[in-house]
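Shown here is one chain on its own, the form predicted alone, set out as structure tokens.
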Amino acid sequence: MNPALSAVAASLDVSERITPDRVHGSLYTDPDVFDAELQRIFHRGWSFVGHESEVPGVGDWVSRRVGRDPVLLVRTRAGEVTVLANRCAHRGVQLCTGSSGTNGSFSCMFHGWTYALTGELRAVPQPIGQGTAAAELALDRPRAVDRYRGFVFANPSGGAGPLAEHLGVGGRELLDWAADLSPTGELDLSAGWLGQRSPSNWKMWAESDNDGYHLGRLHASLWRVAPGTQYESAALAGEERVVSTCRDRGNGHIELEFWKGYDKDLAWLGTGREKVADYVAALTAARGAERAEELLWKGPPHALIFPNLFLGEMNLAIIEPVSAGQTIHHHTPLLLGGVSPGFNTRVLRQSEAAMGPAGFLLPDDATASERMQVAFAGTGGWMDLSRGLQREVFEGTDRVGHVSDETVNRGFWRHYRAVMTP
């Protein structure tokens, strides 16, 4: 880490800017806060890197960032998935410049240093003059890398404790839920990623992706053009009649439970059983009748795994922080293993309609986030998060509110405040 960044992160205290029912706008715009987040959240904690399905073969890699550090998610010759710094250990030149590829090794274009898929230095041109031993010049890597149900996470410092502890029961249930929708338990993130750069803070995306209050207003164009979606009964039927809820699952993991308000099974897929009878049969055979019926009704989760993984129903998104006022929101369809090509084509078309550059949802969210960033650019001001506080209830350790309540926002900021405490 940059020593100057470390000094800022070690001393900065944001606790007075977060109360149980409001947050100060400077947390979105203050560069010192952003630097502290890079260290306390993305360096000291766990964050999502990618999915095993993105690197199916030996030598396959995809480029990602952990915080702002460029990394490679790589499949080694032993079949393991690992995470390496996308930076030569000699003079720091970026090794891979594309978004994905397949290599037998990694070679630096500057001086030709060559690395194995596991990161060890294998060859140095004109080796007689080399000083430091090759064994000491492997590619940097996060000190802890772990995975759950194919989802790969990294903790650069190695001091965050087990991934299972970070995910908690709630996080593991959400990932299980997504994977269990596949009859084989396998997800497929091979459809390609789209990234949208937005002049807004990364935390705005973590919140807006899981905000159930804005649907009727911000996305009104969708309801006019495509009436009858699953959201109408789940979130747009009026505050008194809607039975959908939102849930703070702890550790910053938050969820909108739209499924409680669906009026039929497979509403999330926009079709009926007769159109996907082969999927229904395969899911029932794999999961048993009771679990299959639950999944056919609920569909996929709509949730955030803190800090940067968004399970957006049949989409998956990575929230990439760039600066205090810049974010890249990457998304891809959540395709399922063990289903027909036609089933995944339906998922792809839905993703294009909702999340694509001309989609009905993501451009609206981007505009709202950008206007928030502009509005907080001066002294900031306070942001109210009290909606639903009086009707929030506990279910076990989870806090649960009406789908339009800010229970999820408060859950996000409660965990944020804890991990950002010096």
Second form
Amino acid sequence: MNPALSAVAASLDVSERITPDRVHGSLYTDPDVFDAELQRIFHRGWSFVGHESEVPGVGDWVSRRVGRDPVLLVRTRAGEVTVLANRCAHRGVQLCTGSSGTNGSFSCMFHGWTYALTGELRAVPQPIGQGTAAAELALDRPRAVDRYRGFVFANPSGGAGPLAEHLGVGGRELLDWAADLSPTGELDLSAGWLGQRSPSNWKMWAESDNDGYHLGRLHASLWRVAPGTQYESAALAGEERVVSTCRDRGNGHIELEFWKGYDKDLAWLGTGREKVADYVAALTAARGAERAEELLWKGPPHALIFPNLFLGEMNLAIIEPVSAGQTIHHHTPLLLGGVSPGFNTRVLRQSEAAMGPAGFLLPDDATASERMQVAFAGTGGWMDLSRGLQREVFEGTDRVGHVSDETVNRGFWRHYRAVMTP
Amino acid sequence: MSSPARSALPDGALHQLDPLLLDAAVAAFLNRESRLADESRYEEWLALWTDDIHYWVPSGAGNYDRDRRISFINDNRNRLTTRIRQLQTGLRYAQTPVSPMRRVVSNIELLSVGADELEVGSNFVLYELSLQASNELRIWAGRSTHVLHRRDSELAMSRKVVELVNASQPLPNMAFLL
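Switch from the form predicted alone to the form predicted in complex with its partner chain and give that structure.
Everything in the complex follows now, all chains and molecules, and the chain you saw is the first one.
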């Protein structure tokens, strides 16, 4: 139990605010709910921290948060990737500022305590007076850190069970899919992250990133000036013509399967096969014709890995909870290893168009979420999430609906309700 | 009473003009550009650009390879035109209604002057009222670097780089003209 957690948050029961088809808006605005989420979702469960390709060299680090706790994703001298608290074990001063860097060790600016890249305390100035032995002190770290296909996750409490279990078959398939797009199986998240700061709740971003219903309305301004995108057949052509689906993969992992509605291969890249012949050849050589053709049609996944990783087609996003009413949505283009620089530059340009605070899509999503935050600010009120309840079907353990259906919202909230049980 | 001719340039190479006249013309251009942006007068603002353009809001100092690192805005003519047309649909909810804005441009310095083009640096502070949802008053600040060209008796811009003071940080919606 986190001693900082308020007594109210510790015993809070939200189960009555989530029914099979309705969710109460106070879950977006209640500070006690937010505190309980930090404890039950981000401390007691697994969340995404970063990708191994972000720290390619020894001593490379990037700054992240696990829940609200500042951490460093670090490449050690042994070549391992680890997660350390960005907080001196002495008096709690933040060790590294900025978003990334390269260090031989971490030295505190206050009294000079110095840590190895693995977090062990290596040097204490004026050591004769030191009380607790340096060997017994180290940077805090999450009790469990694990990785899958280069994606690094942390579970601070260590009690969440194996990462593979949290990801499940569905989550692992989604991460495999993203990594398999690279002919070498490697991602290259080196283009930097842009952050969008929004006065709205983090769960709205998890939901709106994976909402297949809003595209035609909220983003109408873009389709009007940029016709011919893959979303026309995949989402905009009308409810009865669109064959795309959405999928609740369990454990809160939810997906929009736009690819089912594409009208040609490589639609997701906005170019023809002949323009990326090198990529087609390399992918075919690496994966075999059958898997390569599948990937060339489907492109990247569009999915949430619960709670904070958005596989946003050729972008990755991290949803950072700041407070009940503040969120930062960080994204970086999903650059691939083993492709030409021109291929990755194309991905970068697409990312700049769609994402971020000046992109053609995301500012409108932010505005919708911010208006929800405003509208729920008082006593709240209920949201209706019943869309598609009558037509969703099971495929194995997955629930599948029309791409516009709220099967995905219900999947998110079903898992949320389960993990939020005190 | 007639309004004074704006930024009217005498004939001749830019670097051979009276420096006071040139300073005045550049300042008038920047003031006018700021006002059109503040008032979301998209068509008139777009008309200030030459054909082959670059409008850049980097994520940090503007000294990196744009093909390797992501930017907030990195527009050529085609993308900037799309950006403006999107705003003009009336359905760009992130700017519906448009944000009331006022910016102050100052510290104007000519950085280089050639026969046909010049580079000018300036600082700005911008107050934006985010009317779309939160009604927050947001403060934006940074440095702009413009490349200006003679176009008949006026100036036009081919490049504008806006380095925000907080360009390395997460930013709120920025769907207006910087």
